[in-house]
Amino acid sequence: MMTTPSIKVGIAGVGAIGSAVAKALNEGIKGFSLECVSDPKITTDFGVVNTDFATLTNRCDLVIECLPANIVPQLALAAFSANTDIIFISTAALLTYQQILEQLGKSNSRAYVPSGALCGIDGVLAMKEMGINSAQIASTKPPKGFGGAPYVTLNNIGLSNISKKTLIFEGNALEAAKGFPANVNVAATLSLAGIGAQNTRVEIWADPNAKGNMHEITVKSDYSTLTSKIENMPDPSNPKSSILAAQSIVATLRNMSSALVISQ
């Protein structure tokens, strides 16, 4: 009986999210094998070579992006030049660096966007088929989760001084992506699935009493109203991200190789 060769997977960035995905691949995901990683600050041995973006994208059939938003365009260019497929988890970068999607359209690569720390994307995609009138998301995190965000720095927001739940940003998804590139991948994903960054409203709340990262979305059409709420524990090694983000990538991989596909 002939066996189908495993899809060779490369991971760019093996911090909190990338490490979890690498571990899952090494433990076994049907149809996929970890081929190499790329991270100059690597601290864990995953049993594969650590290389540069060009080598990673040429050696692998599929690349998983787990990078800071400002580095994503470099990986995307390398992947598209090699016509290698890519999974994006830093979806805020797709809004702030528009050349990524422009380059994607000129390549033979295919890009995948997991649901990340969000729920209800399947419903949003279905509603888009009949027309969405409005989409909004309210994200709440402990104040320390917003540390280093450009918007916080620019507006001199004293995160340590916040003593109650406080609205620190309100605007559209593009503005949110620019101001909070490490915090609003969920808002970016919602905008990509729905009515675009300019039309997706975003609220960002800092709550010192929050135990996790919470996202509430409301999407309306002429015929349906979708509301969802999910609360995820922040990753202990990266409070800007939820533990569920890594597992959404793993679920995407398992779904790609499954005989029964349940669409997100």
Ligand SMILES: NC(=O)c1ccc[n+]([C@@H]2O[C@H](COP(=O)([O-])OP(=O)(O)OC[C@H]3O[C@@H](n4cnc5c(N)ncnc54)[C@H](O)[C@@H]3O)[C@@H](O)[C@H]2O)c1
Second form
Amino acid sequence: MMTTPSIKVGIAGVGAIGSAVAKALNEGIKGFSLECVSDPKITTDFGVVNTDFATLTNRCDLVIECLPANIVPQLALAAFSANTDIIFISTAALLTYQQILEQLGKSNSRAYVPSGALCGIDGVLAMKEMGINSAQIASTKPPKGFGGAPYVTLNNIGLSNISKKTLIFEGNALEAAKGFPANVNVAATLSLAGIGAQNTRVEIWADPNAKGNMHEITVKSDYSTLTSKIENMPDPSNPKSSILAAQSIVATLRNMSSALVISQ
Ligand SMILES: NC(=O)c1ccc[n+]([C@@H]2O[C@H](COP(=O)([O-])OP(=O)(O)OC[C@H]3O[C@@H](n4cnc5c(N)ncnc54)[C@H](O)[C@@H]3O)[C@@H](O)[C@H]2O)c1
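Take the protein just shown as the form predicted on its own and give its structure as the form predicted in complex with the named molecule.
Then the entire complex follows, led off by the chain already shown.
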């Protein structure tokens, strides 16, 4: 019997999310094999070569981006130059670095965006077909989860002084991505699936009593109103992330090779 060769996968950034995906690939995802990784600060041996972006994107059929937002344009350019497909998890970078989607349009690469830490994207995609009137997201996290965000620094927000649930930002998804590049990937994903960054309203709440990271979306069309709420425990290896985000990449890979495809 003929066997289909595995799709060779490279992972750029093997921190909290990338290492969980690498582990899942090494445990076995039908149709995919881990070929190499790229991370100058790698701490785990995944049994594959650790290399630069040019080699990663040329050696692999598919690369998975699990990087800090500011590094994403470099990887995207390498992937598009090699016509290699890519999965993006740092979706806020797709809004702030607009050249990424422009370059994608000129390349032969395909880019995939998993649902990440969010739920309800399946419904948003279907609602888009009938026309969405409004889309909003409210994200709530413990105050320390926003540490280092440019908006917090610029506006001198004393995160340690917040004693009750407080609205610290209100604006559109593009403004949110610029102000909170490591916190609002969910808002970026919603805007990419729905009605765009300028039209997606974002609220960011800091709550000292929040146990996890909560995202609530409300999307309205003439015929449907979607509300979804998910509460994710912070990933122990990176409190700004959630384990669900890594597993959404694993689910995307399984879907890509499954005979029965349930859209996310
Ligand atoms: N879409 C979503 O819902 C969602 C949810 C959570 C996190 N995220 C995003 O996913 C990304 C990864 O998150 P994480 O928790 O794994 O972060 P992390 O900090 O744990 O891991 C990032 C890794 O990238 C590596 N890295 C840094 N510079 C590099 C370079 N030049 N080349 C190669 N590797 C480099 C670091 O050494 C680190 O290991 C972040 O941008 C985060 O904001 C998205």
